[in-house]
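Next up: just one chain, as structure tokens, the form predicted on its own.
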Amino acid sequence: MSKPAARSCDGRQLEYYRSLSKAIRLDVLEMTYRKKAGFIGTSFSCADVLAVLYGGFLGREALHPQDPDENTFLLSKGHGASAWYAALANVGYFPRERLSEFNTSGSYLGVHPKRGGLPGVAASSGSLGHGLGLGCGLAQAKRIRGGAGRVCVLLGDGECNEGSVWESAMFAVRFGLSNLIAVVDRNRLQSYGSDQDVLNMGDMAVKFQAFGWNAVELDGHDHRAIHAALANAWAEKERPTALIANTVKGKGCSLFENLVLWHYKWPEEAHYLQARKELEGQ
């Protein structure tokens, strides 16, 4: 059955929160540097999201998204898959040192995720876009079947340059999918820079609402924030939630925070202990 939202966040609670954070942020640093791959940036600002998500409301229960009474969470920003198996290993869907297969040959913890290999794993991504629309699809078919879980989906804000992202945008309403979350990574930082200089999104939290959806900004890595915004999510009966997270690209380590470079780069041994540093010491 589809877990509980927690309505509350107590001291307890919030220390999980923030420590469940640390750990998703090492292990992405321990992952990256070992194997050689990027996208690092993106991984770190989405570690408080996904934090709060798997330490309060999907829990080790998110396993099978074709139950209609089971939650389910998509990463349509494939790219941050490291972060996404550090939180899965953390919360207990697979043992953690099965971190060490990441970005190996045969491996199903690639740096894009596949679907069939892993617990919790609903879907392929890495071709950004086609997230929402499936995530629309898997609501729907748990609206028609009667069933009481929730689907969640973390977008990236370049991302979000996707026309295919408002076309699900517009399913989503015309169809009430009120089970529907989406959480948008509003880093303002893509492939190439700034949102502002590839092609400006604005205001998205008004844009999702001219669509006709709740949505609500925040601050990302403010985990009573997050924690409140999900909860509220969570108990919306009428239309479809986005929650715009704002974010900073590389947040955790002052190396990595809001440069472009941290899309592709992997950390050296340098940038790797004075993160280790920066991190343990928090």
Given for the second form:
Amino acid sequence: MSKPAARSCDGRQLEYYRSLSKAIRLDVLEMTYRKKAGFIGTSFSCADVLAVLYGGFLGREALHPQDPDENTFLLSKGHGASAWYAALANVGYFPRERLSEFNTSGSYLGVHPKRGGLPGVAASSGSLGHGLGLGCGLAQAKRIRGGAGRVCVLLGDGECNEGSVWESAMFAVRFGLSNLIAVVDRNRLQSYGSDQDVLNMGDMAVKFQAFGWNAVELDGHDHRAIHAALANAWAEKERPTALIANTVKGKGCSLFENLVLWHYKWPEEAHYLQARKELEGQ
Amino acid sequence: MRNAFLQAMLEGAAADERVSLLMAETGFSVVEPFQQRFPDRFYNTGIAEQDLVSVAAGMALGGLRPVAYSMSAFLPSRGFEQIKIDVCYQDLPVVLVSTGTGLSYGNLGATHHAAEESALMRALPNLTVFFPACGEELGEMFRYGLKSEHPTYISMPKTASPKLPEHQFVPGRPVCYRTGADGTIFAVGHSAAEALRAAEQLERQGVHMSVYGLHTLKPLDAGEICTAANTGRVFVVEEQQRSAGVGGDIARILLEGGAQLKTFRSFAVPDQFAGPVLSWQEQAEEYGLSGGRLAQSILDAVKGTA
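Next block, the form predicted in complex with the partner chain, ref. the form predicted on its own:
Following is the full complex, with the preceding chain placed first.
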């Protein structure tokens, strides 16, 4: 069921979000280090958004996208799969031990997520610019069928280079999909260079507003701010909401932060040990 | 053909409330009756084929039965990755319908031709690919697609539905229109009408041809194709690029099946874009795909291998 959340969160809730963020990052670190696969920079930058989303809004119940009353999450930036798996495991969708299957031959915990591969993985992704359109169709389906479920789609800011994102942005407003929430992980670092050097997406909240969205900017590592923004988005009755979450790629370990290299690189032992130490101290 | 689509769409939506129609600004003077009767199940995504396909996939993910409609020149190519990933990879029950297959938009030129459509769609796992020969087949395919738990692609020509001999539609199975001992024509989709015209002309010249209509391009019925090729002379007719059509697949099936052939010819669109303005009929004539040109080519081939 769609669960209304209070606009503000108390100290206990904040503490839970913090512990969830830490657990997600530690699990991502283990997966990328041990399995030499995955994308640590992008997974760390969205860890706090995922912690609040699953810890406060989706809970353990976002399992059946075809249920119109259930909330559904879609990871459009599929290269952040390790963070998604870690979030799902840490709120109880499947035993945490299963994370050791990441990038293991024969398993379905792929570098990019596959629909049906794991409980909670509602859609496949890996190619960019697909999730918002899927989210539009799904939000529309839930509404046509009279349900109260929300659809939340996490996109990368680099992903928004894709024209298909903006086709879907127009559709969402035209059909008044107030049950659709797009979170943009605005880490300003793409796979070849900085956003500014590539296309310079500029003020993304203004861009979404110009398309007719209810769009707000926030600190994507501030649990309290993420919670408040999601609560407002959940309560929105007229327009789709875009949350432009300003983040730091690789956030959580000084070695990884803001470096294109860590879009691709897997930690070696020295990186791993330092990252563990920094994360455990948080 | 498009009226058959509209009728099937109306029936499908009346029978199942999960059925919705999405279109990308294609369908003027065709889909309006659907929009009037089912306004809350009709969506125009605008001139945005990528979004058309993604939204349809999302609706299917949400338990609906969407039909996504656009032009053959645009749907499979502009929406290709969305068809591949959102629909086929996720194996969702979406019915994709395109209009204007092959060269049937004639004088509108190469931007509106879709002579590569068959290759694009046949390359995708989980997708059943239909090219109807007539409106009746289109209706049957549509009903099949709406009941299927997997994705379906239906490509129709812009042209009017031809009058073909009455026949039964069985998904996957070639239609045997006529049998003759001198050679076998496999005709894809709307090329069946031209192939039958060629066979009638050849009959008058004493050459007896079998004609099989191929409406299901994926999966191809290898067993039936091998059996039908027992005349020893095989001709494939399709309004697709030679490298994009099923001609090569049929040759492979026959080789793998150990067929002993005297002749194998593939009649298709050559490796070129449309040049000067030509109507659909003129283009078919130029590329040797009209009934008359087919009859001549087949006659030469049969005589040469008598």
